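Just one chain is shown here, as structure tokens, and it is the form predicted on its own.
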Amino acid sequence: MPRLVVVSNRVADPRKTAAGGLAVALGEALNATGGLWFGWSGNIVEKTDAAAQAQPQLHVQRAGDVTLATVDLTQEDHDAYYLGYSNGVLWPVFHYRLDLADFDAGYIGGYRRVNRMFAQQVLPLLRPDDLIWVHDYHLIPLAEELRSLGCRQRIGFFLHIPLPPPLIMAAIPAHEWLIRALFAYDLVGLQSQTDLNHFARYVYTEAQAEQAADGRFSAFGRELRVQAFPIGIDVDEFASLTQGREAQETLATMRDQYAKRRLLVGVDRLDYSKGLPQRLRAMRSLLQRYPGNCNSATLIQIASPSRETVGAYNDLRRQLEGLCGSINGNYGELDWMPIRYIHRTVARKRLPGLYRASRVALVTPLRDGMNLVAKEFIAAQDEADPGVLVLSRFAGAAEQLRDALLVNPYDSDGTADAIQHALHMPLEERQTRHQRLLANIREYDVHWWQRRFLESLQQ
């Protein structure tokens, strides 16, 4: 097998099962291949006059059998790379939201300019048989400044987010110029048949591309495969954690405290593109059209911070604490308060115990390329009584998880008849649906979503 080599915005040690399961399930091949990681270290540098004359420095270290190489950014770079078009331009735009994209500033160059220098960097370090796995939208143009460079080994491409239909993609001024670079890629992923299906729509608009019956597409004289691969967890390694010390605490307390109560959960970043002030009027709409829950039903929201200095995030955030505020003060008692509203992250080893306790979890993105949180949260259930999954219809992984109950996050009444339906929902209905639910899940895993990628790059 020819050596892998990942490359990808950060880099994790693939052998801390803290780094998550994709850096697990990449660790897997990198490991049986010998196999290379690049990426940014994420550390920002000054910029000198030498510096700005010379490639920056690579740093290179051994986790196990597989090597880390990354390299550092300057101030300027990572402003214009990372924040500016990566988070500024693209990451809106995917996830529908052109109102918040930031055309304007000039941010490409830079963009272009770093994935040059990742091209520059990576090329010295390649063998002639390598596969290379490039991830997600930072890097979108890579394989075509690799080509440039005379790079001719097989180069696959995946995109961890949302792919926006035609019309919202051509809101972005260089779009023609970002698919015609994915057409220097051999293979790219997709989450979801939906992005495949706005892909193809892209392409024959846009560039009149022909397709063959394999998911070849021939335009910009070039061909490329495209295909969907929905990614998953490693659901054993997510099970092995809910029996550990930190989730059987957290388990025991959340029963504890919530003993008379119905526990709903909701675990995201801090996001415009996660739907929290929609899902908080859903509880409002719970409150006000099914008065039983008042003084019963509780959400604990944790939302992460993210991205926290830039001015979407922190209108988010008081939009957010406004909508708590205002809930709790209208329907809270003494004893009871309806949201319990956590800034901040919690361990990853403490969620399954979490979500074990939790009656409903409430995965309510307005866009979303996969949501893992989806699967974590079947993965955790206890099988004899499971809970209920709650998924919105724009989540990537509602292709999958149909056995969940569906919803239209921007009807707040319509989630709240949802979220009354999982509350009361018999034992047996929540078993089947779970049974199904977690099969899905354990047969497009992570490892699954790898080997697939990998086999299907190699053809």
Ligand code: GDG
Second form
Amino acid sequence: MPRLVVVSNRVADPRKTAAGGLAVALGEALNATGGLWFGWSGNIVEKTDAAAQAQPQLHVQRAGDVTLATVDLTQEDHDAYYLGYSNGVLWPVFHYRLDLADFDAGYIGGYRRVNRMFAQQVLPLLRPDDLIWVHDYHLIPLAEELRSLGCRQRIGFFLHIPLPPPLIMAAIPAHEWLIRALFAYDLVGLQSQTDLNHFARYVYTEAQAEQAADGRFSAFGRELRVQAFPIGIDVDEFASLTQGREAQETLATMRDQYAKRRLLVGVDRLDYSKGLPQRLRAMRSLLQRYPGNCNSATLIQIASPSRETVGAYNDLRRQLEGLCGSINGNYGELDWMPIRYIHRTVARKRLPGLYRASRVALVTPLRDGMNLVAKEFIAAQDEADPGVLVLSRFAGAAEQLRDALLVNPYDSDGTADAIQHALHMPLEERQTRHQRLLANIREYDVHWWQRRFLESLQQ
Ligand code: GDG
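For comparison with the form predicted on its own, please write out the form predicted together with GDP-alpha-D-glucose.
Full assembly next; the chain just shown is listed first.
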């Protein structure tokens, strides 16, 4: 197996469990080949005259057999590349939120500049037979930049977020440039069949692609393979976290506090793609339409802080605070509140205990590439008495997890009906659904994802 080089916006030390399943899986692949992981250090440096001329300094660190190489960003590059183009244009548009996109013409220059700088910095670290795997929307033009510097190695790209339909994509002024840049890769991986269909429609309608056979597309005078590789979790790692001390402690506390009540759980980054206001409205509708849940059902919603310097995220935070206040104010009792909203990050080791204590998980994004929380909830359940997953049909995970209760998150009454169904589902049906869901996430786990992508890239 050739050496693996991973490039992503951020680099994580794969030996730390806080890093999560993706870092662990990439770390495993990197470890197997003594690989290299390159990306932004997370540091922002002031631009000095000297620094403006010179290339940024490379920080190199060993993590077991893996080399971690990172670079700092200047404030200006960070604002244009990360906040501006990646999270102010690509993130909202790829999640169908044209209303939230900020098409400031200045951002794209920073996006290109940082991609070029990444290419220049990583190039001298490469060996001739390396396999390069680039991750996510921050780095779409990286292969193009590497090719222009003479890089001939195989380069694959995985998009973790959805690829929108052509007419949504076309709202981005540089949409053709972005799709053309994908054609500098040897392989592009997407999360779902839906994303793959969108890509095919785009290249047929907007780029006059000639024909596609077994995932091959020709356009812009080049050929590219595009396939769906739905990402999974490390089911065994998550199941063993569930048996850990922190998770068991959390489970015991939750069971104790909610002994006679029903617990629902939501765990998300505080992001407008996750459908949080709609979820709270569905809870309100549940209390209105099924008053038996008053004084009984509680949703614990963890909303971990994310991208707080982007304006839309602050607006969302205020909206959630208002909704929680009004629902709790209207329905709460001296000893019961329908919503427990926590705007903080909870330790990863505690999450399985919270999932296991909950009868129902609400995973209701308006659009999501995959959604790993849905899979973590399944992995953490007690097979003898499992909880029920209520899942948005707009999450990539809905293509695989057909035994969840699929909902339209924009329809708060319909979602409330599904929650009521979930809360009262007989044990036998819960077990049957859970067995099938668990079999699915076991078969398509994160190791499968990583292996399939790399095998395909090597072909
Ligand atoms: C992108 C795509 C795709 C969340 N809050 C806390 C916490 N988390 C962890 C969860 C889960 C992860 O973060 C979130 O993963 P998701 O898949 O749900 O969503 P994104 O962050 O948007 O990820 C997504 C994914 O990439 C992978 O390809 O599935 O569609 O948008 O693991 O558990 N972890 C801890 N505390 C928290 O408060 N420790």
